[in-house]
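Next up: a single chain in structure tokens, the form predicted alone.
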Amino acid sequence: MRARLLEATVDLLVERGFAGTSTTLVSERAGVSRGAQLHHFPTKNDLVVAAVEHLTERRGAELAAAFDTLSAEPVATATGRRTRLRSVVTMLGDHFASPVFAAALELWVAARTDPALLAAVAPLEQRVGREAHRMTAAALGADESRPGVRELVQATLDLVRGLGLASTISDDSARRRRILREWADVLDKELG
């Protein structure tokens, strides 16, 4: 039942925003009473607070399945290399424009302006941002003890989530991939 009701506050997320989930919804959505509900989360804010930590282990869990995705074979040839790092920005791109990254947007606007959530919210992102990075790193096969290398790991990983919240206003697919193709172009040359 727990379950249901978190996954159900996601899907409120991406459909409604955090303005527009109530615990009213979450329970019609989830299928239980609204007793039940309140029995496992009284508030709003707690039912968002578990929610947000249920939404950072999916969040990492399909981030780890999409790098699983990709071959761990060494890359031989330059023509390999450039295939492989448009492969991991394609990936990170789509993975930044998925729904799941729609919610936590959500929750992040929403903390901005409220401490509970903010501090609930902040240190999950922290651990996100953290494995994402070490993920990316270790996909695009870069050496972080060259100068430069990190900040161009992070660079790719700011790029895509700026990408990811243009993807919630219009559907700017086409575009993503053109600067995404670029942007792997730049990394081949920069971490080659």
Contents of the next structure:
Protein chains: 2
Amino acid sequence: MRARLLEATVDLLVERGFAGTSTTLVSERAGVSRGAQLHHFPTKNDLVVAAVEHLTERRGAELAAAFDTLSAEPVATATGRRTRLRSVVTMLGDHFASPVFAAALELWVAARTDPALLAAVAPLEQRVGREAHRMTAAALGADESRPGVRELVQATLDLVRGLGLASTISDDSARRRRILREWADVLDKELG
Amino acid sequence: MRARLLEATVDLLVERGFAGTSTTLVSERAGVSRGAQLHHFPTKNDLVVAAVEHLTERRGAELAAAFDTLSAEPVATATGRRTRLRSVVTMLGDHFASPVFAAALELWVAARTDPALLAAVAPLEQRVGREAHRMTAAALGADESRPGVRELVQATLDLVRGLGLASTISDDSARRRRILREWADVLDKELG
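What about the form predicted in complex with a further copy of the same chain, after the form predicted alone?
Expanding to the full complex; the earlier chain stays at the top.
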């Protein structure tokens, strides 16, 4: 029942945004009585903080699953390596344009002007950011002991975050693909 | 009086977010009577659409002013060119972490789940995006007739957008500077 309430909260964040997500709508969507909801989450803040944690786990799990779909075979040739880098950044671009990104975006922006929410969001965001960085560096085969490499891995994640934000205003998936293909080829040269 | 109301709207978007910006607060902040406000903007929607236009103009003007602060001297040496590219991307990074970016972010995210607002935001966003692209390409000295160059100019803007979004959750200006310095050096090689 707890999981149903948290999933309903995430769905409503995607569909109606933070301001449009009320506790009444959440209990309706989850098919849970108001009494049962109040038992699990006495206040809206309790529900939102739990939803932030739930969403963080879900983002981490979805990203890990997406990395798992990439071929684990070692890349032996230059062409194979380039193809691999393109797959990694395309996958990241898709992940940052997905519904969980939209839900996270709602929380980030609400947290910007809500100190209590920010206190819940900021440390989890740091954790998910570190995990995403670690997985991305590994998938790119990046040697972060070399100068500048760590910054380019970070830039890759900031780029897909920016592209994800742009995708909420207009469907620009074709533009995204062109940019990320070029980005992958730059990484190929710089990380090689 | 119209301008005062629009500036007050933008200030409140920065301070309280879209959901926290009410027409009552706007008239109070602007020091304008409710009657006078309703004369200029009969509905909240009228006020918001006008504020979107006002903010778009202000973003364009602030970005143009920031580009103007860059030295207009032609870059004769390799070192001069590298310094120039670093200045351009640092300036862009600062612009996308400024209050006008926060106000725009509030409108983008609210528009994601509000079709009427999206109809006002999307075409203006396209226009400001085209202008930012044109100014950035010129400042970088990018020859967009060469394959891949256009995509790298776009990637630069998407990167600073992503960095701007990250900066709303935590102050990461030191991280931003390191990433953008590295990116400038990559652009130096790729555009050269």
